[in-house]
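Okay, so here's just one chain, in structure tokens, the form predicted alone.
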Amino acid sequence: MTTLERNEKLIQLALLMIALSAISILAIITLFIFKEGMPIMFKYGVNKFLFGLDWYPTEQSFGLLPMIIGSLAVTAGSLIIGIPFGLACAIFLTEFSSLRLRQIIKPIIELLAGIPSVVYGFMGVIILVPFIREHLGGSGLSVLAASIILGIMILPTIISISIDSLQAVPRSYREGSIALGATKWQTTKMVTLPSAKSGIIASIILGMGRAIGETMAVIMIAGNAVSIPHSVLDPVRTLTSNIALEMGYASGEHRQALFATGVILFIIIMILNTIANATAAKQRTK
């Protein structure tokens, strides 16, 4: 074996070790969460955690259904807001704007991803919550407020990845469509978007993960009421907020119940990602 081949093998081994270390860290975190959370779930019953309506840890009541519904409602609301705006912005910057404008706007959009979530939450408390309270009713701290803020927070992810996916479509696809008599919008709708579909779906999956895992901004503007929301103007508490609000003083079974909350959140995220990835794979095969 020559020196060059030996060096190549060492580099491959080093890269493999780095990849395995990342997977190992994820596995350790997963095992720790399940080790701490599963015993209490089996002690009181999984159904009690999943379908219970009351969260009173001091009375051994660990119902997470209101928070599960709250997390899903806020995540769905953020996607309803973020996907249309994000995709529309990506299409405009890629297909209809000038190169100069795209070079100016895209870095600004990507800069939004670096703003701390507490800043988004603060702006929501100062501007959005009073606006909702005065014009729509309720306390202002609500599913709607959280959905709007999270919708804004996931925009950089959806826009940036969608732009990269649209730009990766070969130029010959567009030129061929236009040569056949299609307009620019028809080319975008029937050629460019279907070709970039997998990347766009990936951006939505990442945005969904950001939304369902967000904590600080949601704590500040969602209201943190442990009850099932019946309206977008109702306050709500998410699973992540529940962990962040109570872990600082929890002990004993209360602490274990919060780890059980993390287990359920982990499972929900895995289910949503699996569904999204399966959908993306199905679309790619068409």
Given for the second form:
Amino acid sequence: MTTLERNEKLIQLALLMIALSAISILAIITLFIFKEGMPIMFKYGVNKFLFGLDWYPTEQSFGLLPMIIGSLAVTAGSLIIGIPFGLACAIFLTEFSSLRLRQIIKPIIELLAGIPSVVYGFMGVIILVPFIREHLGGSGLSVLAASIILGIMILPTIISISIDSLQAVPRSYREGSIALGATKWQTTKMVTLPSAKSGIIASIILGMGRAIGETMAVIMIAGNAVSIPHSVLDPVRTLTSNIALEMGYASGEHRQALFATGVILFIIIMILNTIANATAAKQRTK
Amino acid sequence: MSIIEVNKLNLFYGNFQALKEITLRIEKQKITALIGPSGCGKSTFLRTLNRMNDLIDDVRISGSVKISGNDIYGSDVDLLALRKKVGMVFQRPNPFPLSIYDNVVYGLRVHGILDKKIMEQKLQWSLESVHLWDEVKDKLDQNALTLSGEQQQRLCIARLAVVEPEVLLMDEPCSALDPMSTAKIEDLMYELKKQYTIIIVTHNMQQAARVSEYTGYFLLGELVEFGETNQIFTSPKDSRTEDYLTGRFG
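Would you mind generating the form predicted together with its partner chain now that we have the form predicted alone?
Everything in the complex follows now, all chains and molecules, and the chain you saw is the first one.
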């Protein structure tokens, strides 16, 4: 074996070790959460966790349904706000704006992703929550406030990945359409968007992942009440908030119940990702 | 009878002059070939005829282009109607990544024809006119990208046919195809000229000689010579044309 070949082998081995360690960290985290969270779920019954309405962790009452609904509600809300705004922005910047404008705006949008979430939460507390309280009623700390702030937080993800996938659509498709006498909007709607669909769906998946996992900003503006919301103006607590709010002082079964919260969050994210990936894959093969 | 009259057309990309004082007339329902070395303005010229150059920033144009007597650079021109009337076939077949059906009826949809019956009629008629119907009639909902390159190019021509253009601009339509497929597309062009005025840009001089009635030779943005194909190929008037045709350069 020459020195060159030996070096090659060494580099391969080193890269393999690094790759494996990254994967094993993920595996360890997963195992740890399940190990800590599963026993208590089986002890009191999985159903009680999933469908129980009352969360009194010090009195053996571990109903997580309000938090599950809370997480799903703010995530759905953020997507309702983030998808149309994000897509419109991406479409405008790739199909209708000049190259110069795009070169100015795109980095600014990507900068938004770098703002710490506590700053978004702070803006929510200072501006959005009082606005909702005064104009729409309630305390202002609400599903609506959390949805709006999360919607803004996922914009950079949706916009920049959608822009990338729209730009990846070959120019020849657009030219073919324009040369047939189609307008720019017809071209976008009927050719470009369908061609970029899998990338756009990917951007939404990533945005959704960010929204459902966000904790800090949500704690600051969602109100954190353990109850099923009846309107968008009601306060909610999400699964992530539940863990963050109580982990500091929880012990014993309470602590285990918070790990169970993590397990449920983990499973929800897996399910949502699988659904979204399956849709994207189906789109590709079609 | 001429359908297109181009008069003293100049085109600039920024400071670069890509077309210089082009003047020519294109005869109706004939095939006109534009030949010349790469980068000498053939495709640019072709794209002035359906105003596809509008898509590029920083393009300036002077002179006039009249199609059926109307100046297409006039202030009141309807671009969508112009592009419907002057269809374009591209160098690389560019069917949309949609079903064969959706590709063909695309032109109808964008021009507001949504009647299912008309669509299906036109679909069959246009696919038959490019001899593709028998090959695809059982798989109309398959993605058009699954077709072969030559079939894709036929599909692109069928896609144009449904909007009933008068002029077909073909920008090196065979350069991505093998000789057998090229022959098929050339046969097709021969049939199509009964209905359409065809202008074809080609690198392939034999192709120009085979299919066209008129030929124009472009060199460095100038139209060096324009005339009947026979005359250009057998007794070119300009020595530069002769140099190119005899292979002294190009």
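Numbering follows the first chain given and starts at 1. Take the two forms, superpose them, and find the largest set of C-alpha atoms that agree within 1.5 Å; that set is the rigid core. Not measured: the values here are computed from a predicted model.
Superposition of the core reveals a Cα shift of less than 2 Å for residue 268 between these two forms. Superposed on the core, the two forms differ at residue 17, whose C-alpha moves 3.6 Å between these two forms. At residue 7, the distance the Cα travels between these two forms is 5.3 Å after the core is superposed.
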